[in-house]
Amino acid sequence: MFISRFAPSPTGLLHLGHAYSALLTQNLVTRNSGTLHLRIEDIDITRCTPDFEKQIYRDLEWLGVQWESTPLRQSEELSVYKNSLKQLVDKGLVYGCDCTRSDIKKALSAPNNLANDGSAMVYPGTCREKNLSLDNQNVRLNLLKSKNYLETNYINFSEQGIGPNKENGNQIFEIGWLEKKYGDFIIARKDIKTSYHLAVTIDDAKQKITHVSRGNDLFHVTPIHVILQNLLNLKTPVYVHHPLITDKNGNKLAKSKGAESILSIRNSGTTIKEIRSILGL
């Protein structure tokens, strides 16, 4: 059975980049006689609104995107994420962190720091040995302990789409690469006790997703999701990353940068057929 999903966040109006991803995923599902699920990623409680969520449904229906069953809403799954986090806590694979962004920058700028070249906010493990309470703290995954727990230096996934550097086929990553790229990343924010990474990993398992179709800007966070799948004994889906729709300057379309919304395009009289043509579909 082929099962995929489209997972928008109601933090703004959908734009052509979302339309491309949704229609591409639906085409993929149709070709494989599969099922498409809709997920509303609304754990960002400060930015998500009911009005944006309602408009997501209207825009997708206008585009002709059809999904099975009731959409999964992340805000209704917090207890599920909490239970998954507890599994990692019980395995001794996480720790509390009270570092601010300023603290991390300061640690990275220290003369004896070898964590990275200063070009990215790679967490240097400041709180790893502090034994802080997990209450009212961000919770980070201890990658060194995770590697020892899995008894392997490598994780892998199958890529049936195309990554940002034309990646395709079996992808193998060293867990050490994750340490250098991100450091011990946050898997539960102190305010909601989950994170994007933990939530989507659990959601994909719950919705029995076999093929994750999404933009290739997320290709390099896929190893984060794969290591969580391994640690939680969840099946790793096949990944089908696709190129992004960009503006005239070659930049990714984004709500925060004022990308024209589907609603605006609809109101201008543009037809669905014209949108498909614009998107190359």
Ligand code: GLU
The other form holds:
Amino acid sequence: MFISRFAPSPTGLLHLGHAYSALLTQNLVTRNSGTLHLRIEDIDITRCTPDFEKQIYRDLEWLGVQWESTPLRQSEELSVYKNSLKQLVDKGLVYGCDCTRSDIKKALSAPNNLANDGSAMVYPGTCREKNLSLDNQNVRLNLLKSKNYLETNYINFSEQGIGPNKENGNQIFEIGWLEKKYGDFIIARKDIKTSYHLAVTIDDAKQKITHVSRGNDLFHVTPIHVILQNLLNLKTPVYVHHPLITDKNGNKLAKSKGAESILSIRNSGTTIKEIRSILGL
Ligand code: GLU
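Switching conditions: you have the form predicted on its own, so give me the form predicted together with ligand GLU.
Every component of the complex follows; first up is the chain already shown.
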């Protein structure tokens, strides 16, 4: 059985990077006589809109992407995420944290506490022993306790695509690597009581995804998903990361940086055949 998914967020219009990912995933599924599911990652209620969601369906139809049955919409799964969070709470693996970004910045003295991409801060564990309520706070995974619970320092997954540094094959990560790169990361934001990481882990299991096909900008968060799978007794799918489509300066296409949308490319008269050839498919 081969089941994959395409999981866009309706926070803007899809661009060529999304088209590439969707078409690659569809090709992969077709080659393996598999099934493609669609998931609408709309937990970020402040940024997602119904119009962007509608346009996702239109763009994918125009691109010839075909998905099975009704798409899973994350905004309708919040109680499922809550149940999974409760399992981690019951195992004593999480804690509440009331640190703001500036609290964390202050607590971090050295600049090398920034994650490799310079954006995420490595959380120094300030609230680990505070026993704060989980109700009105962000909730973090206690990596030290998780390591003890799993009785191993290692997690692994199979990469059948290609990571940003050409990674392929069995990938082994130490839990200590997660500690160094992210610290105890947030698994439930205080406003929505879940996070991208928790939601994606639960949804991949719920949709019985055997092969996760997605851009390799997510390769280094995959160990986060794998540790959550291990803690929640969920199967780890195979990962098939693909390279990203970049602009002429070599930067990843992004809605926020004004990448041209599929809609506008389509309105300018470009055909789907031309899009495939631009993408090298
Ligand atoms: N929703 C994510 C995005 O639009 C994709 C996440 C995933 O494939 O795991 O980039």
